[in-house]
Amino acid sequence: MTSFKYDVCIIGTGHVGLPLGLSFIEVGLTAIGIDRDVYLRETINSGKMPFYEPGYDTLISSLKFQVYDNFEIIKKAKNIIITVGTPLNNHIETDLRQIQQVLESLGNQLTVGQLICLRSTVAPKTTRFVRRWIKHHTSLKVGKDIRLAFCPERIVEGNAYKELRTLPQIIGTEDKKSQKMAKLLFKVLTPDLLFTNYITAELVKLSNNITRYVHFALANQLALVADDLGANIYEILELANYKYPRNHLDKPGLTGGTCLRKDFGMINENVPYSDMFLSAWKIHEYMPTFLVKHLLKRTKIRGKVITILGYTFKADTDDMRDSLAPKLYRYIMRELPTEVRISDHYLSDPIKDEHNGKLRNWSIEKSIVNVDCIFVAVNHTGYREALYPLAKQNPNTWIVDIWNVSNINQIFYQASALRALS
């Protein structure tokens, strides 16, 4: 049996791979990473977190987890975990290029006795594709020479440290040796392991994300209907949920991110007809338009000073990937305001947006001085306290608060309405 220097090698050390590698370090395993991103490598290898993820600052400062750009180090690792991106192409088609590139890079480095664990969110049958690729391009046989498993991550950004140890781990394999090796690897993080085959494991991960996506779409659809009819969605939710035992309606919001915004397509690409997943996608993508159009029913944007609070895809993170805030910015710009200010205290200045260019990142305090309208695009901590003083400072300012950060239970209101709360 081959003797390995490292227990684990993580290929792709982003929001999924890095917390996992550091968590393995904490429980006593030896772990390394591979990544082609120079910034990620240099930041991690200097002992700093390249993004916001609470709980890992001390672990990464120990310098026990190092990241390389050479795939030859694969030979020294017993377990290889692939966590590279799996985006959706514009034509509702799964983009497997990053996984294919990884396979081409590690193919000649694979060694008898290793486990390849696919952890990225993937379309159904992707793990079987990996198995076929190994059979076609190497002399190794899965289940005999090497092991193969699909073990999806199901963490939420910002809570990885806790959830890697508390969420049950799904393990998808199709031979006993692969199952045994994957079990030995992940039981050091959580004792709650659930075993199945490739397809089922892939669908479990997609089902978790798609269920949330459709659930949030229902909330947004009800918000659209309510405002069209002159009703208040937050009053509806409060009355509908109060002591009602059979369902719970969620709050509306801008729903994006690299999982929720794309994962429906990994199932939908094999479906020739429209369905509820596509409808949910359409509802979510319409929400920035809804906020602008329905504000225009109440006041003007042209020639006004507008502020957008929040630019990431979710609260209290620095991750901008697949955020709907940049889309909101573009729809506001179509109405020809005098100025649009963006403030997000989780991002640096300037904000670098590949579609909207470099944008000044205002402080919260300065961003809301003498403005005509404020869009709360993300429910970051701190926005509630920032809005309350407007009740006295600028009571005529319109606030578009789909997240209800002010607790005033309205989407569209003027700052004077905050007087009772401030």
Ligand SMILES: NC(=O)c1ccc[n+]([C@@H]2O[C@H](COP(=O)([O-])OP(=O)(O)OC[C@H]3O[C@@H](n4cnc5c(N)ncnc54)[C@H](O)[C@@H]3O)[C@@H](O)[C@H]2O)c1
The other form holds:
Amino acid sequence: MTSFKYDVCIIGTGHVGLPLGLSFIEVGLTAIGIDRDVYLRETINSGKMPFYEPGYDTLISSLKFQVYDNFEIIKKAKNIIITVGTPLNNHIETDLRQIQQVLESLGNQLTVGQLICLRSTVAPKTTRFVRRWIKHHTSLKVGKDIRLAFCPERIVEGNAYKELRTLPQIIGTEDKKSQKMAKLLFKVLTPDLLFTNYITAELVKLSNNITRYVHFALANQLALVADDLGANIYEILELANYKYPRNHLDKPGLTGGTCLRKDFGMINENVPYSDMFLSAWKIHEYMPTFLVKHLLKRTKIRGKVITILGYTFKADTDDMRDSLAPKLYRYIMRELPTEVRISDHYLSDPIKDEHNGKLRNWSIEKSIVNVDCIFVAVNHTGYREALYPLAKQNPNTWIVDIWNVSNINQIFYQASALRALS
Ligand SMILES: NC(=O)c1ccc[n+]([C@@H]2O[C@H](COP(=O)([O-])OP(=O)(O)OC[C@H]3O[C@@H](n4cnc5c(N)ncnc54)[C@H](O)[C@@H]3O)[C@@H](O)[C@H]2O)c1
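We have the form predicted alone; now please give the form predicted together with the named molecule.
First the chain shown before, then all remaining chains and molecules of the complex.
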């Protein structure tokens, strides 16, 4: 029997792979990583977190988790976990290139007795594709020589440390040996293991994300309807949710991020007709336009100084991927303001945005002085306290607060309304 030097090798040590590798180290396994990104490798190997994910600073500084660029080291690992990116390309199609490249690199290095665990979020039938690939390109047989499992990652960014030890793990396998090996691996993190086949495991992950995406779309749709009718969505939410046991409406907001935004598309790869997931997508994508259009019903943007608070895809993260704030910026620019200031204390200065170029990142305090309108694009901690002084300093400033960070229970209001709260 082959003996392996490492328990685990994580391929793709990004937002999902790195916390997972570190959590395995914490529970006593030996783990290494492989990543093609030089910055990521150098930062991790020098003992620092390359992005914001609380809870791991001490673990990473122990230097027990090292990341390599060479796939030869794979031979020394018993369990191989694939956590590379699976973005949606411009069509309704998952971009499988990162997984395909990993398979090409793995091909010659695979050894009898290993488990390949796919953990990236994938469209239904992708694990079956991996199994076909192994059959076609290697002499190894899944279920006999090597094992294959799909075990989705369901953590939310910013909460990985806690959730990796508390969320039940879904184990999708289609033979006994694979199930046994995946069970041994994940039971070190949690005793709560749920067993199923590939396709169900793939659909469980997508279902979790799509449910959230559709719920948020419902809240956004209701916000549109309410504002059109001169009503206030936050008042509606408060009354509708108060002691009513049968549903709980979410708050409106800008819903983006690499997970929620794309996962509906993964289901749609296999569906020829329009469905409610596509409608949810459309509502979310319309929200930046809604905010600009409905502010224009109240005041002008042309020739004015505008501030956007927050540029990341959600609160208290430094992850800008698939954020709707850059889209909001572009829609504001179409209205020809004199100046647009952006402030996001989770990002460095300048903000480098693939589409919008290099943007100065203002401090919160300076960004909101003497401005005509403020859009709160993200509900980062700290914005509420920053906005309150405006009640005295700039009472006429318009605030577009879809997240209700100020607690004023309105999306569109002037800073004078904050007086009662401050
Ligand atoms: N970010 C989240 O909160 C989250 C949560 C659950 C699931 N997921 C899913 O997990 C997967 C990974 O997401 P992520 O946010 O960690 O992405 P990421 O971009 O942060 O990390 C992916 C890493 O894979 C590396 N990589 C890509 N191709 C490679 C190759 N051929 N060889 C070596 N390294 C390679 C990249 O350099 C990158 O560091 C996606 O499928 C995503 O949908 C993400």
